[in-house]
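Take a look at this single chain in structure tokens; it is the form predicted alone.
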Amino acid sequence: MSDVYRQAWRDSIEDPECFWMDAARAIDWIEPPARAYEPKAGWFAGGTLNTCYNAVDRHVAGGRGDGTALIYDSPVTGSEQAWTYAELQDEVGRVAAMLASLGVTKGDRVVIYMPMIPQTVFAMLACARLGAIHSVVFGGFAAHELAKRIDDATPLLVMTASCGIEGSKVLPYKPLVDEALASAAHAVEGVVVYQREQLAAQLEAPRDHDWMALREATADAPVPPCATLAASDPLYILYTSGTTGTPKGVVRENGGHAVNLAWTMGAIYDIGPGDVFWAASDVGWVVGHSYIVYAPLLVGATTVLFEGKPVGTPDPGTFWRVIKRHNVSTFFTAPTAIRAIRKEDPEARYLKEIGTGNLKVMFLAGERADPQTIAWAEEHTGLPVIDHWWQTELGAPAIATCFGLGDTRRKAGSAGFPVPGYQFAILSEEGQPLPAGQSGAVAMRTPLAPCAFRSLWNNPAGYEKNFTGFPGYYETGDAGHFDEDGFLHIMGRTDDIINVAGHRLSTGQMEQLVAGVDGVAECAVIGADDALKGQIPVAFVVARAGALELDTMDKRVIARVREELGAVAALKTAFVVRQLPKTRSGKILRNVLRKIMAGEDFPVPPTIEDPTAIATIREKVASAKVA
């Protein structure tokens, strides 16, 4: 264990006041905070700042205006462009002037429904400059989902683009925005549309504004100054799916967000001024907010904005080309992306041919990284591949190997160790701490670290619900355990713990075993209702390209689980399918698989990447039941 990590974690728990006030020195404050934390006032009470100034303007003022801030790499459009910090400052200033001309001021909400293009980044930072609260909605979300978010956030404006591009498909955005606005109860005052050359959108006066025309009309307007914001003022609202189907608006505060993110860039990712960092995510998700837009810019690094897919744009070598072409130092992606690459290129031929350039470490997050995926990546890159864990509610990693603090310990199947600022406990259903090796509810002692949410937009009861199950703790909704070496293992959501004839079993543990079966590219194990045992596990597997013995894969999967866990596991059904239902960010929709097994009718989830996956799996399950 790194002594630096050990000391940092101990300091953050034993003297959080000193620890976080020291971290706060990395931020330029208009009025420095008097204290790190007060129970009612929150983090850095009394302090004032502006996040856009810290992410952009101060680097220019400090003489680093010529340093590269943003690289846009789009294999789907065949375009590539870069902006220095000075150029980024100009672009953000112009968009801020556009917004100001439409009446946007401090505290207003702006919904951003845009694809992975530079204008999306400019829009987010421009809102931060004005003190407006942005709410980015993943581009391509269904109209009714967008309408829900519009009604909850009640924005003054919606900013969008004429289209997004998903692989080879051009997705019109403006019709979805029009449909959402027609069904929403809240009426926005304007829609700003960035026209892309792949597809022009029809604009309707006087509500709709052409982005470039508005930019030209405000070209001589002064750039609005950076608004002065309290540390507790909201920077953004990011909606995450709620258990009732109603989206939860996670509120991120300016002060804690800036301090915590800046600290993580050095301590976890080993990134500082001038380094190139790439998070292969989408700005519609929390990873994109934290580690495409804000964190790299807060520390003066170069961030990569990638519009493409790990495979098919054009091939499984895309990631490695981007890494090498832009001298990426630290890379962050989802396990699903690496599994997709492995499925298409199991021998890593593209990787061997292209190489990884200056890359020194790869981080994975988004869902649990199975040991086989990590082993494949480490074998073929020759680099440490580090799984880590966090949530939209937290805004930054809570479990990780702190690479920047000199820690390189990792164990396949574990997300690492508690990040400084977080104190974890594994609790029984009665709220009692469980010993190492025993699974239970993963909980975190309050107060949470500075980046974590302190409210939900318009939903105080929903926020409090996260802390009532175990008083004094935040209930993560995940199940897991500490092992004898102190590694924390997240095995899946607590509803992925199934009860088979009185035995509590982890479907995450079964997935780990299934993933190790020869020829399996990716898998999911869910609990299905059973009249005799209450619940039984069912496996769904996708074969790797060129995998042999496909006709016996289901039998080999069942045998592997029985061999490791015994007959108590009761895994008797394994479906070999073409693809799993996944979100566009790569998360497997296990709840969809549960509903299919239960024979339920349900609407197609708005986040799903390929709706045809549902029909093909449903057909396979139905034919098996008939047989």
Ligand code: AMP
Given for the second form:
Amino acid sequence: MSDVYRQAWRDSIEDPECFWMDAARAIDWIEPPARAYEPKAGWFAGGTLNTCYNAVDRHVAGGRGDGTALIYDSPVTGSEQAWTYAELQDEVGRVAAMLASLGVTKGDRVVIYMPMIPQTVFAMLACARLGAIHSVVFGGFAAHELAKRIDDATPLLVMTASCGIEGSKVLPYKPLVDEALASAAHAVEGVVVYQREQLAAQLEAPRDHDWMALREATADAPVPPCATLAASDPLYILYTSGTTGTPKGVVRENGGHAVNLAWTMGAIYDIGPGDVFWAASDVGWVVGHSYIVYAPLLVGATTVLFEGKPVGTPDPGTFWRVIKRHNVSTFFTAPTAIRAIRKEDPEARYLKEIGTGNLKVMFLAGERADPQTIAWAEEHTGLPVIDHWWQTELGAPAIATCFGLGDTRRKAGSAGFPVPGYQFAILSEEGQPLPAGQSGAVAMRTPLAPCAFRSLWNNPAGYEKNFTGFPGYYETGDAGHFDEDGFLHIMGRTDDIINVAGHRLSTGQMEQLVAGVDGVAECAVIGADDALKGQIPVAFVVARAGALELDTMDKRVIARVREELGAVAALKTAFVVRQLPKTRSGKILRNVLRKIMAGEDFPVPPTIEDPTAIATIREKVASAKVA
Ligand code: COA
Ligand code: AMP
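What about the form predicted together with adenosine monophosphate, after the form predicted alone?
Zooming out: every chain and molecule, the one shown earlier first.
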């Protein structure tokens, strides 16, 4: 059955023009593109379209207005609601009219800082309808991070809600928005606030607008038409962690995104019109953009928006309950979520009692899926559990088992095979392709597939940097190898990015924050292995001579990262040490710190300046573990 996949992959590489023009037929174009790809003009040049039209309106126009588009399931508020495509069209139309009344037009940026509620989906689609460029910021980021994104994207408006709900905690969002706007250099023209019944936010006239009041005030305004956009016009900017404190604004273009995503729904996830698809992620991440909002709607499927956690809302059976209740046929989550369920329900009692209904396959991504997690999930669900790999830069999977093409081959520890459109190479430091079995930098031949980024917002040099290390290739930043059967194994990063509970974070950025704590002379932040979250950050700090309040330094380090970067950073451990392990030339040996945290025995590196540093740090870590 993998022959269909092999043929598709070969076609996509040998004749990308024909392959992608064929895939482009799944999209309703205003002006069809003449060609799939031209190096300068990019994907589907000459083509014009509207992504909102393709995700919503055309299904209504095609007679599928009564089909369910969106199911909101929120165990944290005890509510559940569904929208047909016709109802979704109405809601999106209303929000588009609200935005238009505030002057939003094609090309304007709108920052969306909102929780997992349907209004967030309406807001994104309304921007797409108007041709405005949305930039969704994950709710777990602090005000300072939001301010950086506001200054970079220079939005006309910010859209927010009064609060998010994390398990049993109600987290106010509006004060963070106020704080971010107060510190940002850029001034927005307005803030639209959706008041949730759990918490009322304070609004300040004339800047702030109450969402529902604005909706009422514009109830008679005509629904703005779907703007005509060039294939290369940006649909959204999504910021992701780079190796510095400055986030990278990945720009997603309308044409390539729509074509590529629609293709993946059939070929990878085996989902078509009327099927129910659920990605248990957050709209603040790329998985949420692609697979909660756009891709399922582009193919006329039903998407589930889940506001809850895998455990504790109310119990580790919540995923299985949602899958069964809504007749989900393909499910996508992060390995960390399965590890959380397994930890609380190792015998899978909830799973056995509730069942998985009509689920046929489960996909995992966001971090490496460890073989034990896959084995547990496969054993207890009796279903194929497929690891697949991708990045914010790409917008869609690039390594996977193309289940929808009939391929079911998988190997625990591997993310699968190159997805059609992507040609991988494992490169040595000198840029030479390495044979199967040898580990190196994971790179992809250019041009990348249609959904992948073709620019970074305001940052052409940052974009180019991804392609200069190995000419002719995009450098993914990951390390890995092909095995003798052609499976690709992703083993980790080659830079300072870590993956905490499926969230991409930069230890370099955390180091910049830690270095600013009073009395810190120098520091290192590393990613330590964690049984639940995959990795967690751990800080090592050296105090300046004569520094005061040494006994609170660890707490101040933790607090600063939480306040500046956000709770999502999950930095809970900081060690104040006498010195860091360094080479004679002053380079911090972060690998030594990682090994100490893992409790590994290792030979003292010959380059280390003072070997006694290792023993003292080891003691500190050991005594913290005992405590
Ligand atoms: N808004 C505000 N705060 C948020 C937030 C949001 N949208 N998302 C997370 N946070 C906060 C959490 O409340 C937590 O704060 P705390 O330190 O005060 O407890 C912190 O950020 C860390 O959150 P998280 O990483 O989610 O850890 P957790 O302990 O709350 O939950 C898991 C652990 C494994 C259950 C959870 O991480 C999970 O479901 N992960 C799946 C991740 C995922 O889907 N990734 C997308 C890639 S596909
Ligand atoms: P993000 O851009 O947030 O999606 O994070 C992308 C990074 O997450 C990748 O570069 C990898 O380091 C990691 N990642 C995502 N999926 C996987 C996977 N299936 N296996 C291993 N690493 C993964």
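Numbering follows the first chain given and starts at 1. Just so it is clear, the structure is predicted and the values come from calculations on it, not from any experiment. Between two forms, the rigid core is the largest collection of C-alphas that superpose within 1.5 Å.
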(request) Kindly check if the Cα atom of Asp530 is displaced 2 angstroms or more between these two forms relative to the superposed rigid core. (result) yes
